[in-house]
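Okay, so here's just one chain, in structure tokens, the form predicted together with this ligand.
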Amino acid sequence: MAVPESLRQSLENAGQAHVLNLVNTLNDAKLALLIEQLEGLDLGAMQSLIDTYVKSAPQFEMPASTEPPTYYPADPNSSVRSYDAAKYISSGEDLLRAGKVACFTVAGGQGSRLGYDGPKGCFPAGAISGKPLFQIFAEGIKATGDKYGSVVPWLVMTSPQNHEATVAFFKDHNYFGLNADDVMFFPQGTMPSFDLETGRILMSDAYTLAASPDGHGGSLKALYTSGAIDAMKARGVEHISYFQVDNPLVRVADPLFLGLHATADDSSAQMSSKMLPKAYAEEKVGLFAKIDGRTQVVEYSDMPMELQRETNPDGSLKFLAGNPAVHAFSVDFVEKVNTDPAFSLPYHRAVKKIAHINTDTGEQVTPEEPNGVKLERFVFDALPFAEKSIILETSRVQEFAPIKNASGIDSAESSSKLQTERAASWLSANGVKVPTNSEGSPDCVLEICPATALDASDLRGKDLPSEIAPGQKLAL
């Protein structure tokens, strides 16, 4: 077996020839792969990507004519913008009933910071139960089904290091009582890391290339190269409720957010969001902005500070709308953005250490400093290329409690107390008294399966206690 000259040719022509220094020393199978991994790049493509992104850093320049956006309050009453919550709720409905619905996971990122061994959905996380992230969401994408009388089907991205971990999770746990054929899994893609100095790209062996899934905005293109999206047509599904893997508050399929995203005036029902309020100015959180009329999110390092800061005269903060990654997109718009070519999402880069080969000598390189650049694609950045795109407010305790720590802030921790939390405040709303410690948090451990309760009026009429006792724990 040999190297293809065409692709020689072209490795030459983008100045990557060095990946094939050591093919001498591989069997034909190893041989294989590496050709397999190189005929997948766009070489054509790639020094124009390495000089903008690689050897230099894009600064984003923000427009002066950045605005807040508008978005519709938790509180359909509010003096921000009062709407008719129910109507919104009913038309979700009707596209849940109709099985026009499908939820959708981004499950392929590296969950470097938990350090989990392990695909970051088999990690557990009900506060009580311990259950994994993947079965929490099963439960609730079940429990929708069962509510309007359909089926939700799930589509679950992956990447190409977990996929297989993953399928055989849930094939060993029974799809957690979902039907096996209602669960599409899908890899996303790869991409190259580099050096930092010469743009090359580096190598891990001498027949792997050091690479790393291409972000959470890669799941707009797998979505439709997989064959999920024509799966989902053949479904008659035509929105999909996208979450992420770390959240085990995440309302998987929100009739509300479906139903504004889907009928609103304001909403072209192609690509929407849902904000959680910055909790003070200097939060690191992204932002929605509305840029010439489009919505999109700013990373908060590059908005400058003072605007972070500045305030409404009612003492809000003028720039409150961050983003928690829930989003809606329609079959439409996903097939739509992979077929205009004048769609094409940025990369991010990631400047970190990545331990690599000399391919000269084939020695390991662990590098003391960073040394590589990692590229990746952020979902977010599709919603400028929406017409109109809403965005409907949630808080933290009712739908934010992601694990992406081991400890500490977005740790299984803060999640076990926020589902407590949220858990107290839909049993008190139904009449059940949850003791408080002197901070005003509850003085109990709880946890409500999503398959009991979607939301606190799906307890009306259940077999509740009266009241919860101090260090209780109470799984429901």
Ligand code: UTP
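Here we have the form predicted together with this ligand; I need the corresponding form predicted on its own.
Keep in mind that what follows is only the chain, not its partners or any molecules around it.
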């Protein structure tokens, strides 16, 4: 087996011929793997990519036109902006009844930061039950379909690293009660890592590029190239509810959000977002902003702190809207982003220590200082391509309890407390007496699984206890 001459020439033209230095040491199977990786690269655009993102670092300049975005408050009767929530809930429910909504989970991560060996979606997240994240989402999706008498397809984007383990996990658990035909898995793409000084592609070994997942922004490309978009169009799906795998409290298909996204006068029904109010000015979270009339997310490190500290007359932050990575987008919009040359998501660079081989000798190199650049795309960078985009406020207690760290903030422990808080608020709204401690927090541990209720109203008429005992652990 030999490397195609056209590929050799393309690598030469791109300044990347070194990746073939050790091909004479490879058997046919390994050489085939290398060729497959190389043929998946856009070598024609490689030099421009390296010049822009590797050999230089793009600087974000805050336009003078930047202003806070408008949003729909969580309270529809808010003085900030009132609206007819019932109308939009009804619109969202109509979409769900008609089978026009699919769920999409970005699940490419491993649980290594949690001290867990396996895909992050397999991590036990239920406050009492210890149900894995995937099961919590599956129950929410099944309950949504049952509630509206329809099928809600589920798209799960894995990574090359965890794809097989994820699919096996679902099979081992019989898809958590879902029909296997309604769950579609596909891995996200990868991007090669580059040497910081030379821009040359780094190699993990003689036949493997040192590559990493291309970021959650790669999800839009993966949806298209995997055939998921065509599959959704064939099913009549028009809108996709997007969320990340680490948040067990997320509303997998929120009728209010979907209704606003699809039918509000100030929405293009292309891409929409939920927002969380910043807890304090210095909180490290991406911020929604309006730039030249289009909604964008500005990374906290790119927005001047004096701007982040600006307040309204009532003392609230002007730039209040933090990004919890909950979106909705239309199937047509995803297709357009992938087929219209005018749309291209930018890359973001991260300078890292990247182990690799010396492609002249084959010797392993373990750097002591950052030596390479990883590139990834962010899904929120698609927002400026939407003609109009709405934002809906949500809250941490109701919909944001991420599990990212082994301890402290955004850990399983902090998520359990938020799960309990939400369950307590739902039970209290239905007349159940919930004990509190001296700080006003629930003096118990509670978990309401999605199969029982998708929101507080779903508990009406159910057989609930009249009160919860102090220190009690209760899963409903």
